[in-house]
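The form predicted on its own is given below as one chain in structure tokens.
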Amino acid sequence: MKRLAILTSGGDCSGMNATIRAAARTAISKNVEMIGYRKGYAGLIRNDFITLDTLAVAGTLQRGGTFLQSARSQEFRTEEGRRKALDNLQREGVEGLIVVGGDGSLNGALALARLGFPVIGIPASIDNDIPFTDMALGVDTALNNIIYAVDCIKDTASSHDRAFIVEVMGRGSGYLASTAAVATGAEFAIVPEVEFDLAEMCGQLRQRHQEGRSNALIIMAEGAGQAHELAGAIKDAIGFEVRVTVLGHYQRGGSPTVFDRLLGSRFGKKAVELLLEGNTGVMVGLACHALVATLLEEVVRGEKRPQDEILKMAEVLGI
């Protein structure tokens, strides 16, 4: 192979730039040209790309988001759109593609692989909901952002005898909420995978207030309900005043942590090596600190179950 390409698709996250940089530099070290498609599959269909030489990726390692940008493409979901993307790859002499993104992006990578094009997927999702990898890109940075914000909120909660409900991202996954609850000492983690008893929660919070505790903290995943609705349901039943903070897209940005810089670098390097070795149609993942390759067919069919240990730990330590 003499020419490879990379794109970032779906939601952005910190660590994507580290991946792009590592992939480009690894390719260059092996005398292979690397190009980057802008705005994901939409750019692939428009044939909008740049050459990723050493200058193009310089100074990107510490930046959050993705300098190639990202976008969702309805056209790529169609057979015609995928054929147009494939034609562009072949016209430009691209012999292998690296796709960095979440479940939708990896489904797109599989679609190209089924058309016979060499593709490697890299998991990037702050929800950490992609199977066959212990961690996806961006998770660690998002968690650190959440922890910093919640620690600040806890200071003001304790100063005013308040309970705070902090809504974090996670439409179908409670990983961020449950892990953040353990790391911040929150009383409750509310996640979409587990039903919670509102009356029991109110009783425990009321007991804490009667014991003289000065604050309470609830971490809620967005997929488990609306934080403002929960606040309205408990405001007169727990003793504490109730306030809500929705962290929103703050969680996804910021300079990547050391973990995400290293993970992105490892993923990018490995993806290029796999393509040059003739391994395609797989996703690079992390398993017990080692890099593993799993067929994209298995990844898109799989489901990542919540970590029961973390959920139970959040429950026990919140007592």
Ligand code: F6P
Second form
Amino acid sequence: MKRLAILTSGGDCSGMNATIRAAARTAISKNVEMIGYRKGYAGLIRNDFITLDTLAVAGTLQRGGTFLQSARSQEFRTEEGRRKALDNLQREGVEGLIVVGGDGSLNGALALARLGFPVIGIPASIDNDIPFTDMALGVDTALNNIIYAVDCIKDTASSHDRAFIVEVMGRGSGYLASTAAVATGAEFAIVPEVEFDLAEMCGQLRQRHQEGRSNALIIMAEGAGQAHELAGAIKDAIGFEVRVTVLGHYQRGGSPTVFDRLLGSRFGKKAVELLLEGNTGVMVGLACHALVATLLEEVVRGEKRPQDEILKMAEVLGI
Ligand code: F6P
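Could you drop in the structure for the form predicted together with the ligand? We only have the form predicted on its own so far.
To see the whole picture, the full complex is given below, headed by that same chain.
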């Protein structure tokens, strides 16, 4: 192989730049050229790319987001869009593609692999909802962002005898909410995977207020409902005054943690090695600290939920 390509797709996350950099430099070390498509599959369809030589990726490792930019492409979901993408890859002499993104992006990668093009997927989504990898790229940085914000919120909450509902990301996944709840000592984690009893929660919060506790913290996944609605439902029933903070896209940015820099670098290097060894249609993942390759067919069929141990711990330690 003489020319490979990489793109970042879907919601961005910290660590994507580390992946691009590692993939480019690994390829260059093997005398293979690496190009990067801008704005994910949309750039691939428009044939919008840059050459990723050593200098092009210099100074990117410590930056959040993705310097190639990212997008969610509707056109790539159509057969025509995928054909255009494939034509562009072939016309440019690209012999293998690395796709860095979440479940939708990995579905797209599988579609290209099914058309016979060599593709390797890399899991990147702060939701940590991609199966066959212990951790996706960006999760650790997002969690660190969350705990920094929640620690700040706890200071002000305890100065005013308030309960805070902090809404964190996770469209269909309570991973961030449950893990952050354990890491910040929150009283409750509300997640889409577990039913919760509003009356029981209000009773427990009221009791805490009567015991003279200075604050209460509820961490809620966005996929489990609206924090403002919940605040309205509990405000007259718990004794504490209630405030809401929706952390939003703050969670997704920022300089990647050591973990995400290393994970991104390992994923990027491994993806190039897999392509050069003739592999296709697989995703690189992390299993018990080791890199593993899983068929994209299995990844898109699979499901991942937060570990029961974490869910249980969030409940037990919150008392
Ligand atoms: O999938 C990652 C994620 O950050 C979700 O947690 C969130 O619901 C979604 O992306 C937000 O998407 P957008 O950036 O397009 O608003």
